[in-house]
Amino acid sequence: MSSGSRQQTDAQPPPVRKQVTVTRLAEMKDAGEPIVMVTAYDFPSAQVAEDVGVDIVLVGDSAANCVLGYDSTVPVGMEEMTMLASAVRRGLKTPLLVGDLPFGSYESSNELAIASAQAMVKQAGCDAVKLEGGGASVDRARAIIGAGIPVMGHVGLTPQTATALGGMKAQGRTAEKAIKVAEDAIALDRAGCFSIVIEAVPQAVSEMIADRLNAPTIGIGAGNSTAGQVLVLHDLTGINTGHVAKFVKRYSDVRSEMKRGLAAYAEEVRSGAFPGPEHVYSVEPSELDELRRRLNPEDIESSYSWDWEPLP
């Protein structure tokens, strides 16, 4: 037998990948497996997720800056939202899906909390929702879960009310600050959360408040010491531009690889050299000159009826 052959016959098959459920999520976290999650916004991002096997992909009202061309995440609203999510939920099978409650979806009553989470889980086939900050946020955690929905929390740096919290920039930094996101964060674990995000604070603070959370708590910006991290796949990827925070970190620059693609298609369109002639479609020489003998305008105009009323 051949060492080929031999390899073949003694190749294994891929391993089955557990479906991500909240409880495994917990098992992770127990075992310290670490979770991985990114924030996708489309179906193709969510087939790229779902091929390298990444735990959870969070559609972000980040959507709002990345793929919507809006400044905040503030205007982006349920319609847009439901709309994203749905696309990535037929990319994916075996992550968890999360989608963003957007800003004004959530805040006023449970009532309108509950009715907006529904809406990501029946329309778009979310498996839970994320929502921002402490206080009344804690509320409308507790009333979504009563209504049987699992939620992620989120503290420190929250995008939605970035404006009163001083701008985009780290939280956390003060021990009264610390002991405000660290507050915020037991709430939200009380309050039955799944998993808590911790943006933008320092790595000591985050790790203090993860060891007094029974939820995972999931990183971007706050060190190591979390259960898992997450990142903006058009952040990592390097597809955004411009200015990127700092604890991002850039994996690839799919965005030059774009324009090389792009730039070189337009060269060749203007210069004629695509299509080639191994992009179109044959013929028949017969059909061809079938083709040339009916195509008049005489044989044309006969075949249709242009009977018509004119416009009063």
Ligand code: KIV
Second form
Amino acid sequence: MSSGSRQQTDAQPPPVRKQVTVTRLAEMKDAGEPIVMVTAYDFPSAQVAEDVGVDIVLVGDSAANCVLGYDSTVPVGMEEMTMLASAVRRGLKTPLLVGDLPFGSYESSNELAIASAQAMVKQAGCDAVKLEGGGASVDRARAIIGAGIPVMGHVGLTPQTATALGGMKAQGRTAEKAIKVAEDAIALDRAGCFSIVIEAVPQAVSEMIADRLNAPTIGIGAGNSTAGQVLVLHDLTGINTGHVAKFVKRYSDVRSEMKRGLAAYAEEVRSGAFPGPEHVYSVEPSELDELRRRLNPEDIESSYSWDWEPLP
Ligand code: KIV
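Same protein, different condition: the form predicted on its own was shown, now please give the form predicted together with this ligand.
Then the entire complex follows, led off by the chain already shown.
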């Protein structure tokens, strides 16, 4: 048997990945199986997340900075978020899709929170939503869960209210401040959140908090004691420029690669090297002769009924 046919006979079909559900995430936590979460804001990134087999994809309101060019997450609205989340939905099958509720879409009442969460599920096809903070957000989370939509909480550094927290900086670095983060996390856990993101909190503090929760915790800048990790796609792949937080690890340099490709294209257009013969369509010479005979602008003009502007 040739090695070619042996390969064919022995080839295994790719393993069928099971749909990630909130129940599956709880099982992963119990089994000590790390949960991989990443953000995505468009169809091709969602396809990559699907191919790689991540567990949770978050259409984060970090889209505001990463793809919409705002300088914080505050200005992004529901219309923008549902449009981005719908595109991500079309690229995903197996990961759990979580839509971030943007600033102003849930804080003021349970009714508003439920309506916004329903839009994320109904219009955009999300499986769950995420909201930030404790306090009134705990009531909002409980109301949304009561309406049948799973909720992910988010404590520690909550970018939507970063100004009130003293800026985009680590939280819970004193016992008093850490207690506040823990209270928020415990309240969200008891309200029934299926998972809680802990952002920019010392590892030792996040470990103590995670130990006291039923829900799997997902850390970002919270060390490695959480049940899973999340990073912003544009930070980890190097699409973003400029300053990144201490907790970001760059795994690739996509922006340099995009620049290299785009600069090479511009260079070839300017030098005439692109398009080359391999990029153009051919036509039979007899058809070209026929075209030459018939391509008479005056005949074409007279075959249309409207008044033609004379060419300058
Ligand atoms: O919007 C976002 O990207 C987030 C993650 C950082 C958790 O909230």
